[in-house]
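First comes one chain, alone, set out as structure tokens in the form predicted alone.
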Amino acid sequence: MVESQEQGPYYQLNDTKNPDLLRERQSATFDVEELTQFVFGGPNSYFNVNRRRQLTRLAYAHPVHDTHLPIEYLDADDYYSVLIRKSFIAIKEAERYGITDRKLLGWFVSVFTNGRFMFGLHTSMFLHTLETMASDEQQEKFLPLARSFQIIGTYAQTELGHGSNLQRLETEAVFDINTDTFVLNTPTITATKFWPGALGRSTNYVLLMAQLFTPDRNHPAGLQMFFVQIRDLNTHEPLPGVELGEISTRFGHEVGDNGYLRLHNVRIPRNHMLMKLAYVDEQGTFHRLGDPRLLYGTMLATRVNLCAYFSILLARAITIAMRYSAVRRQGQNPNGKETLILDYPLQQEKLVPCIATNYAFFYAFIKLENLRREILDSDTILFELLPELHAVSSGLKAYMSSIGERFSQTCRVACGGHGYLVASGIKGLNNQLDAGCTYEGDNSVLYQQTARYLLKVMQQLDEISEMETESSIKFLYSTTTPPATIINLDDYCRLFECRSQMLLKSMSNRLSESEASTYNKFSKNSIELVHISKAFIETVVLRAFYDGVRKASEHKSFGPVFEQLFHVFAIHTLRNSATDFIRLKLLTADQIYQLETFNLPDMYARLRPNLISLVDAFDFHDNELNSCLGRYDGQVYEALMERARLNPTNRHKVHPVWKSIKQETKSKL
């Protein structure tokens, strides 16, 4: 049934009702659908836009979407009830349509619930961990239950006192040889599992990361993963020894149902430790079976997927802001007419770097996803490349979430006061990107992990003369000289590569000459190490974008547009780190002044006719944007009024409190 659904765009040009927005679309120098298919189309593409359109149409055709008010008008309990109901309906609909592929299923349930699927961790980390870390016997027993949602789980790793520092997690699993069970405890307040999504009210199982002690409390065996039931499957009540609940309200993910979990002498069978990589026998002897590096496979896959997620969030924000800017008029020009705010250079200065960066992000993610597939989806996992995947995914997750958060806020401000409304759709996106700066790894910590890897690479430069495979670090082994002037796009890439290489070499030499301990070396230089990691990641993103631009050059209509976007991303990124390029004598202050003062505004002017079509190419359904300001038809003010009238407080022409006040006042007169 999915295959029979329409694959064409959601909207046509004649769906545009606002005349200003229509003129913008008519001014484009390329066909929007052609660009969409180039970037996001094809069955082998990660985004597979045609299949995504099919799933989206199926999801939004369900009548449940017309049964409740907009989410900002629901109280906490009603909001939770709506999302739980929608999540279960989404599961049933996916089953009815035969959607079994993991990625397609994730898309469908996310669209169905407007990005608020309550069991996202179940379908991602919970299932993925069972598939990669459970033994064949455990998979045969647990996976059918999990895939059919007879059990619903989450991933319980982060604790109240420890997040990124996994080795210091305090939750304990002590083997009891007399009962052939593990005894689970959170022995301190800081051992409390804290933050897992859907733990507060929704899940009945967890995959619990805990310190294993076997054959008794005096013999630590390191971190292991345990399959733990926390609620009764019939009543949904917490089991004995289990304390759990929701944590405080979050800034983002308003109903993520993030929870806490404390365990007091909870017993689970010995065979509920995930046993693909290690197991404990009946005598309590610990046996290692596989490479312990596989423990981190789930986190790596999650960070890669987050990079796609952050790109999509920013794309939604810039779509809303750009469309609104093509509708909103503000300020009077010499002819006595109001000016379209997208015509102001200051508005272009806000938004054009956002869209250029967004296209760069998509290409950087695709390069990262290809690396992940090469390493983790092969018949044999390429362990020798895992450090590179870890370093690049960590750095990209940190860079894309932090830049995305900053640019989404820029989009919010670019929409003026209306942008602050929940109905604008942007503030919610900004909140989600803000949350992304700390979950699944604090960005500062992730940058430092990238730096550690890069410094190890620098130490091996004399041993390896050439990389055997295409790699994100290949440029570190080259002897490329920096260009004296910027003539073509590749010159930007060489500039950034030389900058990254020089910063790394300088730091590597400094650390090798220092007699301090390794810990003190890294601690003292941590600020600079984070900066070096950002410089490396900017180089990776720029080179990935350059590869995309070269492919786009085969298309005469939008090839030049991609080159213009590349110039904007490169110059905007370069000027934010101008000190590096001047200090390292890669560019002069006058050269940078020329780029940012003349070249950059010139690119804005060239891109101006295509700005709306560039965001239209992201191909979002209006329901996905959930924005009064970003509607495809451009009827912004009608939508704002319609949303305002739905506010439940307007059901009273006079609020009851005013009636009582008036009565009190009248009685005194």
Partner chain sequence: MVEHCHTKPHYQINDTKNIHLLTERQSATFDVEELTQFMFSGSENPFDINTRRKLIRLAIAHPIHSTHLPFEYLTADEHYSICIRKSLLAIQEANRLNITNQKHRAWFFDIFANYYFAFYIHTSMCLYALENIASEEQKQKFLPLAQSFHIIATYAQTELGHGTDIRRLETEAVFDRTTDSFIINTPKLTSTKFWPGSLGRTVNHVLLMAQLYTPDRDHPCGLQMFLVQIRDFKTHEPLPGVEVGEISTRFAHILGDNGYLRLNNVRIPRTQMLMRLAQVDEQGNFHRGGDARLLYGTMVHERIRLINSFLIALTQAITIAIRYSAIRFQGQNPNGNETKILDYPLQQEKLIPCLSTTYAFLITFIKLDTYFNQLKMNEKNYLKQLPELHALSAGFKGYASSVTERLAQICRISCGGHGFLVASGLVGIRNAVDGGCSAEGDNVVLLQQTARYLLKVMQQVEENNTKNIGSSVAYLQMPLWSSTTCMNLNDYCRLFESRSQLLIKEIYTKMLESSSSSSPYDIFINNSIQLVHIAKAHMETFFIRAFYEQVGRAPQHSTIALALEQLFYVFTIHTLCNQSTDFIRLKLLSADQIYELETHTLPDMYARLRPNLVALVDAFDLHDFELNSCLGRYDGQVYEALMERARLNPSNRHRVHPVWLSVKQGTLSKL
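How about the form predicted in complex with the partner chain, since we already have the form predicted alone?
Since only the chain itself is given, any partners or molecules it might have are not part of what comes next.
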């Protein structure tokens, strides 16, 4: 049934209703669909756009989507109910259509629920963790229940008092030899599990991260994961000893159903500790098995997926802002006509670097995903490459979320007041990117991990002679000479590589000369270490984009457009770190001034006719964007007015509070 669905783009040129937007589309110098296929097409592509289109069409065809108001008009309870309903229907529909591949299934349920699938943590982290960390026996017992959604779980790690620093978690599991059970407690207020998604009202099980004590209270054995039932499977009521609920209101993930959990002497059988990597025997003796690095796998895969997710979020924001800028007019030119805001250099200065960066992000992600496949999808995990994957994925996650957050905010500002409506779609994207700066590792912490890895590499430079040609750190091993002038695109890459290498070398030297303890050295230099990580990640992104541009050069129509985007990304990134390049004598201040004040606006002008097509190529469905400003057809004002009239508060001619005020006044008279 999926196969029979239409695979073509969602929209055709003549779906455009706004004449200005139509003119933009007609001015493109390349075929949009050709570009879409080039970047996102093919069954081996992570994005597999044709298949995705089929799934999206199926998902949106369901009648449930017409049964509720736009979600900003629902109160918290209705909102939650709609999402639970949709999430269950999504699962059923996916079964009916025989969608089994995990990635495709993930897309389907996410599109079906407007990006708010309630059991996302269950289907990703929870199942994945059971598969990798439960013993065979445990898998046999629990997995069928979990796969059929009788058990619905989440991952309970973060506590009120501790997030990034796992070692300090306070929830405890004490082995009791008499009953062959663990006794679980959240002994302090700060030990309360706080934030886990879907915990508040939805899940009946958690994978609980807790400090194990065995054979008794006096013997700490470190963090372990426990499989803990928290609600009754029949009544959904919390079990005895379990206090749980939703935490207070969030932005971004209002409906992530983030919860809190307090446990008071809750007992679970000994075999509910996940036992593939370590186990406790009947005497309470603790044994380690397996390679704990397996744990990394899940974390790394999650981080890689986040990079795709952030790229898509930003792509939505820039699609909305760009299309709206091609509809909105403001100010008067000397002919007495109003100017399209996309024609203002100041608007281009906001949006063109954003679209260029967005394409760079997609290429950086594709490169990262290839690295992940190579390392994790082979028969045996390539442990020796794990550190590189860890360093690059950490750095990219931090870079993309923080840059994406800023750019999505720029998109908001670029849309003026209307960007401020939930119905613009941008605010939600900005909130999600903002959240991305914190979850799965605070960005500052992640950057420092990347820096640690890079410094280690610097210290081993002499020892390694051969290098994987595809490695992201290859450039650190060669002596790159800085280009005297920027002539071709590779010169930009070399500039960035030189800068990164020089920064790393001087830091490496400084650290080895210092007599301080490792801890103090790192702490004292942490600001610069983060800077060095960013410089490295910029190099990686630029090189990945460069590879994309080279591939694109075979296509006459959009090859030059890719080069222009590359210039914009490179110069924009470079000017933001201008001091580095000047201080390291890679460029002069005058050169940078030239690049910024002449080359950059020149590139904006060249890209101008293709700006709309470049966002059209992301091929978002209007329902995915859920934006009055970013609609394909450009009927912005009609949509804004319609959405305003839908506001449930307008059902009152006079708001009830005024009725009672007017009556009170009367009664006093």
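Residue numbers count along the first chain shown, from 1. Rigid core here is just the name for the largest C-alpha set that superposes within 1.5 Å across the two forms. It should be emphasised that the depicted structure is a prediction, and the values quoted were computed from it without experimental measurement.
Once you line up the core between the two forms, the Cα of residue 660 ends up 2 Å or more from where it was.
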